[in-house]
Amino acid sequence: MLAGPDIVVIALVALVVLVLFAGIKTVPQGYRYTIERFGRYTRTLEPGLNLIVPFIERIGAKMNVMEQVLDVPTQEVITKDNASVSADAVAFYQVLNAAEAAYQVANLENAILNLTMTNIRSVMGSMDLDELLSNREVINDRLLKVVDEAVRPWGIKVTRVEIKDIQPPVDLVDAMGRQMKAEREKRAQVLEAEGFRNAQILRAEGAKQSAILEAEGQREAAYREAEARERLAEAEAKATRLVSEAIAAGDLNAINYFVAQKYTEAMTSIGTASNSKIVLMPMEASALVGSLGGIGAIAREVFGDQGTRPVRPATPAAPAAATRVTPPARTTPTVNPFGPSSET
């Protein structure tokens, strides 16, 4: 049997383990703990080991002071212009200071998700419905400024609040759907007729372009075929002129040979006419040797006088104009019209 003294050691013990366990108090980290005395707050315990005054302070809150996802459910938004879209969104948010948290409101979730679900109407109704499918972002931006603005006073800050997903009614998706795609068709037509323009107006520059260089080709040709033509005549003029000096200097040699130049020119143009196979010539064949004979006599008269060179014989051979021309029938004695003898 336990004496008095034993028990009363014993029961020693026990209160002071009861009273360690009443003051030592653990926060976790991410927690902040809000301490009571008799009911009112005083303190917010810190991640670690703190100790309270057991039996009068104890523990009030626990708050979570990490950043928390809040889903919004999804919920009916009417907009400016009328038009009824079921909206849903996500809002991040995180307590900054325990004790507002703990005792400026109450049920802190609820009243933070409703303030949302509250905002999101407000913002999105005043937006028409081009608008608000189009700028997301802004609407994000509106919300998270005026909820933020809203939980302050709470000891809360909301991060970050994003509508993830618009739903317009069926029929207006459907008519989303006939406008975009006649769009889409509206702005295929203006590029094709952009392109058949843009060809069309290609092909006329190049054939523009074409006949340009082609007119100044023809141009150019006319203008080499004159100056050609010029420098023929001059010749033709030069040569006439010195044909003339010589003639009136009393040089029948030079006439002589101007004319067997003449006639022979002549007689090659028949013999290479493309349109000849037989060359009938009612003049004496042996008038065209006489004439190339004048034209040795004058060479030698030209060359002779000097001795050095030698004077090859005047006896041409005449080939292409033999074969062109039917054999000699006639027995005409051969006169050389432009010979230098009987003249003079």
Given for the second form:
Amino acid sequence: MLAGPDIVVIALVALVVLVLFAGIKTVPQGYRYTIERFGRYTRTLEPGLNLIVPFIERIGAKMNVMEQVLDVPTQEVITKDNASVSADAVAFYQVLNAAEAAYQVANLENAILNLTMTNIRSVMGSMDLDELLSNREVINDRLLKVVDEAVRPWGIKVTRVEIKDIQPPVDLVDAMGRQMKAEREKRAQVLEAEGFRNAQILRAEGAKQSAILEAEGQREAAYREAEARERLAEAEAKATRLVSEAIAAGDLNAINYFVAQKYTEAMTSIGTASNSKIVLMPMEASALVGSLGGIGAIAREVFGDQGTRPVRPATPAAPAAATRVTPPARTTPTVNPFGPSSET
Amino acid sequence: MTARIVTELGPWSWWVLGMLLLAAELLMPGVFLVWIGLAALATGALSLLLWDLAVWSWQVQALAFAFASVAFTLAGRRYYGRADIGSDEPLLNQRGASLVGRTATLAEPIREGRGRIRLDDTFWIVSGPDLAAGTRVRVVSSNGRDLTVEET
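What would the structure be for the form predicted in complex with its partner chain, given that what you showed me was the form predicted on its own?
Starting with the chain above, the whole complex follows.
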């Protein structure tokens, strides 16, 4: 049988084993254990092999100090312009001070969740629906600031709050779709109208340009024509002067000869006209007789003085003057504007 | 039966116990049985030397075992409990401390000792001398949640 001391020894060994069991604490990475001495927090165990004093020290809370994700459930939010949208979010937080997170707040996760939800409401409730849909970044930033500030006493840090989804009511989505479509259509129409306007402007400008060019051409042509007429007149004047000079220098009968010749030629053409044999003679017959008288004067001068000699000596000067006069007169209608310049 | 085995094994029973404890430690990691196992092995080693002495009764052996357990545990903690060995990521899970030395610009001015910087796409509350927003600051220390900064 075992004696008293033997039992004490056995009990002691058992106690030592139990004490060691209670005193050796291994903390895994990613966790912090808080130590309570008689129920009061004293220190935090770091990851690794730790010893605590059995009997008086106990593990209080095992805090996870890894960053954690918190799913914020969908909730209805009334926006500033009274649209009711449902929004859900996701929050990331990390325990940075295990003791504070363990003792400053009860039910940490629930606390963060409620805080986030109420802040989503207040932040989103202060914005219009349009702002809400287009400014996620702003919402996230504001939420993060507010929530992070609020959880400060709890020794945790909210690193991110992200709005996952904002779901406006179905009819509103419909209206938004229609609005977008109308917007696009408006833009398309404006673009079309602008295109039409530009085309019209270009066309009108083309017409204007062509009209200007045409008018300029006409102006130029008129100038040239006027010049041509000037030249023509000059030439005629010169011719006339030459003729009169020739007459002054020569015999008056030379010109009489030419007038008579032209006159009789004209009479011949009238007489041979095929349309009618009745000829109205507006000119005075006496003029013709006058011209015949002129012819007679020529004949007298030529034949009376020199017998039967042909009339060659008197004519050379007069026909020469006449040929120089008549050609410009005959070519008047077909005068080339560039013609006279070559004659000068 | 246990008594008969122990009697037959003699000093080797401590060795058997020690090895069983070490094996149990491998099966149920807790860094607890390993020290007791080592103590059992040590007691076994002593037993091999002292087995025939009258003093080395089973009670003395048990006390030696208990003492060795405590001694090994303390020695183990002393050697392995040091924080500066055995990690190539000493700042793991210490988010604030891992930011020391980083520079950033103040997103909000430091007024009455508190301001805000943006770092790693999140805001950090910083303390330091009053500075205007947009000032470049360097994180000099951290107390876990808040960072202390100074103007660079």
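Positions refer to the first chain, counted from 1. Rigid core here is just the name for the largest C-alpha set that superposes within 1.5 Å across the two forms. What you see is a predicted model; the values in this text were computed from it and never measured.
*Asks:* Tell me, please, whether between the two forms the C-alpha of residue 103 is shifted by 2 Å or more, with the rigid core used for superposition.
*Replies:* It does not, since the residue 103 C-alpha is displaced less than 2 Å between the two forms after the core fit.
*Asks:* Is there a C-alpha shift of 2 Å or more at residue 267 between the two forms once the rigid core is superposed?
*Replies:* After core superposition, the C-alpha of residue 267 moves 2 Å or more between the two forms.
*Asks:* For residue 113, is the CA shift between the two forms at least 2 Å following rigid-core superposition?
*Replies:* No: residue 113 shifts by under 2 Å between the two forms.
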